[in-house]
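The chain below stands alone and is given in structure tokens; this is the form predicted on its own.
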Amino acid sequence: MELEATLGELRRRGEGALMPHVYFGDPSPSFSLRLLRTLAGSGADLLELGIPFSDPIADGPTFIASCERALSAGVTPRDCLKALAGLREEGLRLPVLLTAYYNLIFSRGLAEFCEEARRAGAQGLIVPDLPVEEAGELLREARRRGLHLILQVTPTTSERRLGRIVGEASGFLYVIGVEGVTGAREELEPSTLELIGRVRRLTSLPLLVGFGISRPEHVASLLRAGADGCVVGSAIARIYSERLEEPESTLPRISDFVRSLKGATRRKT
């Protein structure tokens, strides 16, 4: 269940990780739990629950819609810890990095909502629209309480600030592959792969590459550059949103798909 002893372990058997993103109560949360197991029991590595939030800046349409969806549906904080503490319950061994938007981390109080994430078995936090020059505090409390505070690089960092980010690290760097917002793509751009090299000259860290990933050939591509592996949330959610009615009927349909995408990450070499 340590964050840096499974991404340790994956790195000495020359395998890349996989982390997966879903937003929790889309679009109920019934099935929510249901598509997590089934994720867990599918080959993913770690996995990232999203709380979500009204205002997902960092998000595309279809996360967009998962957020709608949820909300619609009255989820909050309280339910995603809830469920997440329920599945640490149920066995649940697998690293979860919660993400949530910085409002609703600050609404209740940062030093709260880090112990309540621990207790609930959270191994860190993903926090999409926190810049590193403001990050101070959360940092402090998030290791205060054993949690990670992931951070994130895009395409367009600096040096100076990729430095500067590099430095206040821990658990594994995000590596946004693209100048945009989250959603499943056809082909990788090259700025990713260079973004990958960029990233790898400064440090040891494991570097997990997120939005617009979609295929088992994306993961390979971002292994052979550099990579310790890939997020997938937006390919997964597409899924089960062409079946609102009746989501649970996708879940063989995904668990094929995680199957595919953990299957790119041992053909590392």
Contents of the next structure:
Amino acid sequence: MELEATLGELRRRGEGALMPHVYFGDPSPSFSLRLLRTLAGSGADLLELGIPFSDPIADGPTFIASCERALSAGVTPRDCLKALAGLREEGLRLPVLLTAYYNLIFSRGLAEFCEEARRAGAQGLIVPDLPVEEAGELLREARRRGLHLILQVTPTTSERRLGRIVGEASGFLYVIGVEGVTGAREELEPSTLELIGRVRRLTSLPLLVGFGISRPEHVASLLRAGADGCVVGSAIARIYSERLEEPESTLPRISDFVRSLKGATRRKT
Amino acid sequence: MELEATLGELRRRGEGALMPHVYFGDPSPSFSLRLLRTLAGSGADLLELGIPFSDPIADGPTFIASCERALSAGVTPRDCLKALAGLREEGLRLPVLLTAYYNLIFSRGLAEFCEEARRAGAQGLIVPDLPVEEAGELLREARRRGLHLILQVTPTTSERRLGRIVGEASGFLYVIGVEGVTGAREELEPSTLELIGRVRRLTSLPLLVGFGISRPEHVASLLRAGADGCVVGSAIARIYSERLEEPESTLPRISDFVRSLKGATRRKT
Amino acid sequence: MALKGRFGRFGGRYVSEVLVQALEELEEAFERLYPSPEFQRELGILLRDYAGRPTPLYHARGLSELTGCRVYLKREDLVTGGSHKLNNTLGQALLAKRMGKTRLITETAAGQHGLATAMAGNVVGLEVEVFMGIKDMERQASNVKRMQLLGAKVTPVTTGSGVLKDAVSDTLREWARSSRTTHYLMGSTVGPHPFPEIVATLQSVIGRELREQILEREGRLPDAIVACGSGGSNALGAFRPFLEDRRVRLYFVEGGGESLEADNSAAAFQLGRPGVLHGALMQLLQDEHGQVKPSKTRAAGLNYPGRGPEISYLCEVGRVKPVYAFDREVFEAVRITCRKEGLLPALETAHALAFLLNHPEEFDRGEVVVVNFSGRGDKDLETIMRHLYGA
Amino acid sequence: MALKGRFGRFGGRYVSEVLVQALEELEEAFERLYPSPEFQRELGILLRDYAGRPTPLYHARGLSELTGCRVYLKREDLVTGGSHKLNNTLGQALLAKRMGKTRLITETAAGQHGLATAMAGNVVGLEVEVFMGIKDMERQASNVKRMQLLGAKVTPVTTGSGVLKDAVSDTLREWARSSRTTHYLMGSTVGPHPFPEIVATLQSVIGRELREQILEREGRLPDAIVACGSGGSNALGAFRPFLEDRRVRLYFVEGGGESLEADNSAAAFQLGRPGVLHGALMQLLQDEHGQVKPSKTRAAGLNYPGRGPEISYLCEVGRVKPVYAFDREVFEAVRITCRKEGLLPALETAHALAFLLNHPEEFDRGEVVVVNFSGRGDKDLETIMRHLYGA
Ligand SMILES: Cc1ncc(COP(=O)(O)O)c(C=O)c1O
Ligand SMILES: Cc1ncc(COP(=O)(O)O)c(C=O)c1O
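For comparison with the form predicted on its own, provide the form predicted in complex with its partner chain.
Now the complete complex, all chains and molecules, led by this one.
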């Protein structure tokens, strides 16, 4: 349940971290719960639990649809926190990062939101629309409660800002390899591997790479390039979105898929 | 066949002149010929033979439709002149006034048109869009060939211009009692009677009143007011327009109608 | 221009006797009121603040590159309502108001003039009735709605072919009925005297501005001015202040229609001869007998068989060169102007652009050419889309 | 306005990390290029000759009579394209060109901003792609056609409710993909810093002209300025040069929609609270959890749940009074303005007119009131006709 411990342990084992990313409540809270349990049981090392938002500007079509479905199902931020608390009670031990667009946090109040997140059992926050320049207050409030505010770096991030981000970051760095939004892609872009190298030179913080990862081969080459782990999101949502009438029926496939990704994290040379 | 003689004779007899007005070729040249013969045989004292024009701006809906039908039937100004010549050959003796919008005359050439009109057997010309200011050349060309160019006066004609018109006029004055365009009306307007009085004071030329006359009572009151005669046009076209499939069938009604109008010209007190 | 109301042999006042008095009063009122300082002041303020004058003279780089000339556009499309028409209607509406009239009637084809009359009527406080050919009402449906929104009565004209020529005739007929209380607000430099003179005088503001602007911009007069037209009001408005400057070439572009064959064109200078219609002697499309022929062009505002007396005269004496553009050239000119300048010209205006684009032999490289951009093409949007994209 | 990019607590730069660099470059480029004499010269010429500036300040007699005030209309409807939007797009397009970008992307609701972007793109020579909510594309079909004619790619947005908010989101997403070659030409004073500052600066030409014109006309500043808005660009354009003149009352009229009840309005100052959307902290319609609520108004251009940071700040500190007009008042204001002034206002603009007409308690007799007449209503013709005449 300790983020740094989990990542440290994986690094010691020479293994990459796998963090599946799921928007909670898509298409229903009960399915999300089963999905999270499946992910935890199929090799996930950490979980990214997204709170659905009305205007997810950093997300692509798959996750936009996820958010829309979750919101139509009436899911609120409070529901997401309660669900996490429930999973903890059940015994879920993996580190969990809560993803929330900034207005959800701002609307609740920064301190209140952090407090609730901590109590529900989260280890950190990911805020897709909060660059480091705007993050000061949330960094303070999160740290005060032992939460990591995960910062992102992208191919467009300048050297100067990279320095600043690395300086403020804790837990891990979220490395966004592509220019664009979330969404499964067929190929990794060369810019991704380059970026890992650039960041690696600056910091020993774990680097988790996200956006566009959909295959074990992707995972393997990212780890080879120096990443400490991968985030896989849309590729999972894509699987159950194909059978929305009966999403549970896709859980075995998702489990296989996650296992195969996890397998790739172990193949690190 | 002499216009002044005819009108002089009627005046001597204390009788009003009746001039039916017909657009030639509506709906066909053959019908127009029969119509003109009928009019001549039912008491008409003069005939106004209109040459259909594409843009009869001084005419109302009834005569606009007449022109359109005649033009669709392919009738040309030359056809109208030929028809008149033919009627003369048949023995028609009534004075005939040719009505032509100015462009038909201008297009043919003023001298040529007057020459042809005279040869076809017309006694004069009525040009609805030619006020006295623009009439100089046509007055000359017409006079040179013994044709009257009939000038018009209306309720809006100023005293000054009335003087000038009376000065240039010959044959008779065409008194337009109403402000507007041709078309049968139910009632005479008081302005008509007034206008007759105004003009009467200035000239002893015969005054033929036109526009809107549709009933024997109209004729009677105009004559009482000092007019020398009436022009009846749309009221006749209206009768045969109701049975365009078989216009000949309306000839008896038209004959009766003209007789009744002529009757009213004799009731002059 | 010897006789009053005549331009050479053209012009005159060929109307029913019943209208002569109204025309004389109008002539008198215009000569008395128009030069007066109050009238000039009031009109000047309306032109500036309501109409949006002066309109810019825009150096069109895209068209300049294409043609090799220095192309300027005189931006009458920016006048309130979207065309030069308001220059004229504001002046006549003020005049009518001062003459004690209570109502304006007029005819319209593209709807631009009807719209401009409705606007002027509302500003000045006069009732407005607009006669419009039933076919034009269909083709320019959005302008019909605009006029109705402004409170104007739009009366469909079903006589003849239901186009502009017929609407003019019906308006003249209505005026014969109502001239004591009603002003016929003639929309172009056509009709009986004094209309052609009044309209050209009011539109000359275009050319006066243009002259000042081009002198400031280029330090000299233009080599050529190109304007589209039927009656000729936007062309004369642009040309008049340059008539004495013989080295400024003036091009008048009429609607070529589909082809210069019989009944497929509106090119009266190519296919017509002098004749009398709607009160004036002018260049006129007509058959051998003097029956007026319907004109044909996709630009409703150019779809009139007559050319006004003054432009007829200026072409006859060679001061203005009458030319034409075919429909297909016109649509292509619309496309090019949209792409190169971001401006959507009216189909009428696009005739002038099409002539410029398709006649390199008329314009030397580097010449300064001004196109009078008489109106915007919003009203023609459907027609243009259908033509260019087939839907 | 302490921090750079902040107006009080409002503003900021809440975007994906991937966009920060582009925003920093833009900020730097704007600060460097905008004040330079060449940029000012080039923009000045385009504003004058292409856009048609200065726009008139029209003393509206009909509306003055109705309200008892001296009502002036600042005629942004006369800007090329029919609204104030081009003031902004010309400036940003020039900037993008000088920054070496090859493409402009933007979002549009009423279509006015998309149109203005397409125009500016063609003038400056940049490719244009416009994101438009699928519902707005239906409602503003004629502007879609105009954009297509100008060669812009119009991309339908089907996410969310298919309206402006969703189009902004999609444009931000596309920008995240393409910011190296592409400029996001933000259409109003919203979005992350430096957009609100750039747009307000470019629109301030409205207020600078207005100030000069009213001083010349009345010899003093106005008592009040009324402007409609959502993001606030036309309002800030008009207000900015008067912010220090505390005696000039400033009214910001937002879309009241059908009623001030939940989900029937766009009145964020009445029904919202501060929140973060599309990169900035601003007054925002949202539910208790911070989910953004869709706004509702018949005016597509006001149909946005956020108020830009600067207008949010000015209302919070009391310098600007936030008010609203209901849809039914707006349609009535359209009718009145058509009849009394011959001018067809955009539905957005008619909000400002409706407020003036319906709130005599806010304006004393004889006061000088300027309404920023932000656009013409041609684009709304169908909606207006259907509403007023049921067909
Ligand atoms: C935009 C535009 N240009 C030109 C014309 C032609 O008229 P005129 O020859 O009087 O300028 C019209 C007529 O409707 C028009 O709307
Ligand atoms: C005519 C008009 N006025 C006002 C607006 C509102 O935008 P803003 O608040 O940026 O002025 C729009 C937006 O489309 C518009 O088209």
